[in-house]
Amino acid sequence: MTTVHGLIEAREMTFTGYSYALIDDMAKREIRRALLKAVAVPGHQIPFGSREMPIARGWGTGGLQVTLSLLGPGDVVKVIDQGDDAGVNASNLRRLVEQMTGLDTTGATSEASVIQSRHRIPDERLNERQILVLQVPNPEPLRAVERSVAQAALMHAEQDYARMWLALYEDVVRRGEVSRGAGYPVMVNHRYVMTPSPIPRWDVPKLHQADALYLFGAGREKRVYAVPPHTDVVPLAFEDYPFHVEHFDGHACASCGSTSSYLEASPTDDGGLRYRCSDTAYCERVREGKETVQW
């Protein structure tokens, strides 16, 4: 398994000049330091000093920073945006790896060690050989109820999440449902409440008991947090409002036919709508009857 201490060796790089993977090396010590703080606590946010990084803020520095920080010789690299390798985001990403590390990179999600993720956790199961990186615009679940960073530093320290739980039961008045999507707020090893970043509600119990690593980069907020494999993660829900996935009563991906897979629609030309996969790289695989291990 990819270790968060001594991954950076001597090799020879595809730009001279450049450190291996592009960040100096105190910037990588730093960032391994504060990973290893928040692995040690599971779900506390814990600041570090982010790099400028030749990406705009907000498309993934914190996330590309912590992958950048992390491989080593022998890694592999997967980065999807909101679960497509081909999107935009993902390419300019993987290019940037590739040109400085020069490790390899691939689309097959039991491939990779290091994955890097824009809004999805892959459909096909993680292992405990496994790291996944997601980028995070926003770490602070309490900003909706507490706009002061340091007020809301201080409802963590004590564990005070009553205008959460307030929140919550608000929605649940106006709209007879806990009505958050995505970025849905979990309890982390019964202590910390966590945004586990924007990704769907269909993904947030990949978070519970799992066997890979979950690192979370937030650039422009300076701030790494972790799941550890095998933690409890909880989402926030009251026991007569219970929580639930996305559901898409009963359609198929038109690619694969998956119906167990987070399916997104698009308009066709008759006014209807068209299903297919999230995931392209587990799309991939079912059509070309390769097994899958799902969660």
Contents of the next structure:
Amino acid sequence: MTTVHGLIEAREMTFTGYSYALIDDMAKREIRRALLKAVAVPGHQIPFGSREMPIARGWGTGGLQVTLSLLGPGDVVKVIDQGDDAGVNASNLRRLVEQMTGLDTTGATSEASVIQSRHRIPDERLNERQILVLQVPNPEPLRAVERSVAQAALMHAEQDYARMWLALYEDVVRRGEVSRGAGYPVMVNHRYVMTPSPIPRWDVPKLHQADALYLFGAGREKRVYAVPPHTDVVPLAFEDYPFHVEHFDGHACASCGSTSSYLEASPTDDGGLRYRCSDTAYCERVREGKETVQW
Amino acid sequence: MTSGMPTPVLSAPGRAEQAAFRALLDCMARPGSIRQLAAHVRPDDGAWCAALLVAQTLIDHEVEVAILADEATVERATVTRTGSRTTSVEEADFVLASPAHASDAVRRARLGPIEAPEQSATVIVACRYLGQGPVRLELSGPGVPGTTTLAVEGVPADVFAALAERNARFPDGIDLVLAAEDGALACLPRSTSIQVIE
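For comparison with the form predicted alone, produce the structure of the form predicted in complex with the partner chain.
The complete assembly is shown below, putting the previous chain first.
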């Protein structure tokens, strides 16, 4: 039976001034509708009503809104920035998620159900129970060759990627290879050209026929898109100038000794370069001698 | 926790919708796979329990819905729980259809313009069982490693033949949600190739 005491208690429990996971029910519903359509049309950008977030646009608001619309009891969240769980951006987003949901967060890739990331896909293999949410600064792969949003949409509709191919060809002529590093353009499901967000080329093959679901959120540009599991994702390349990932000239991580992860070089005092794992969680696992499942 | 602020609480309907959405997302990303919804919180909904929970999860006053069902209760429940307006099948963002009307719904539901194929309708069909039944569908495409089979009971085979026909020109197409009376859920997005096995 309803009691006055019970009502007061219920009010005290729920009155925080915020909705669960920060964004309100209507906003969540709208993002959820967009995400389902994004999954149904792999690689196609879907507009959504990107809401004002308590962080600045360009700092992961798209990814954050996608993440918050997913979360519920039982989820374990991991947030990474350039592979680093301790980055300032990642730490702030993680704290916001904790405060607004009360969910557990983790650094361990294999323990997370939802991973929000900026510019990296973890070096530990993702499984079929995991969703990776990538923050996207510019969702339009055709932006460099077509400034008009409407025209670019029409080019996608007609699968007219001639100017994209021309740009890649000119790149090969000028530099001897497709020089694009971060955000290498890919063909999704043999239909849409998509930017995988500014991940290194090293991470691009991880999108192809994966076990996990990939969701992409661009807050400033108000777009979401997706790559479902077990979907063909092929980097754009020429037969005689094939796609290749970064190589590190036989260097190993200075911390864990790994030669099979993405390494970042930093200058040392004596003018040389020191290589370290970009994925700090992976690096830590290797150092602790724990098993890692790689791609 | 870094502040003394209490954590916002997820309401019971909010919890049901969040769980239903995750099941939908999983089913849409993995066509042919079946997830179970906790749809029995409203026993009066009967065979429509899962379909109405899906409707409540995705539909609100920002979208329009069409109802193709003989039971008047379905339309009443949908409108009161979602705050949505009803419209014709040809114009609706979402179509809720009973098995008898599912073929009609699939044939008439809206497609999006060429630049915005996502503006096509999502059709939600109430069915009896998933994972067993006389209609067997062989599925392939994004989300399916190789091919997979989905068995459906309570929906005529011609619904899926009509769906395959409407979804023949990807990215044009409509997305189908099957919601069983025991709360089971499966999705057939437009990206899925469907072969009806007799």
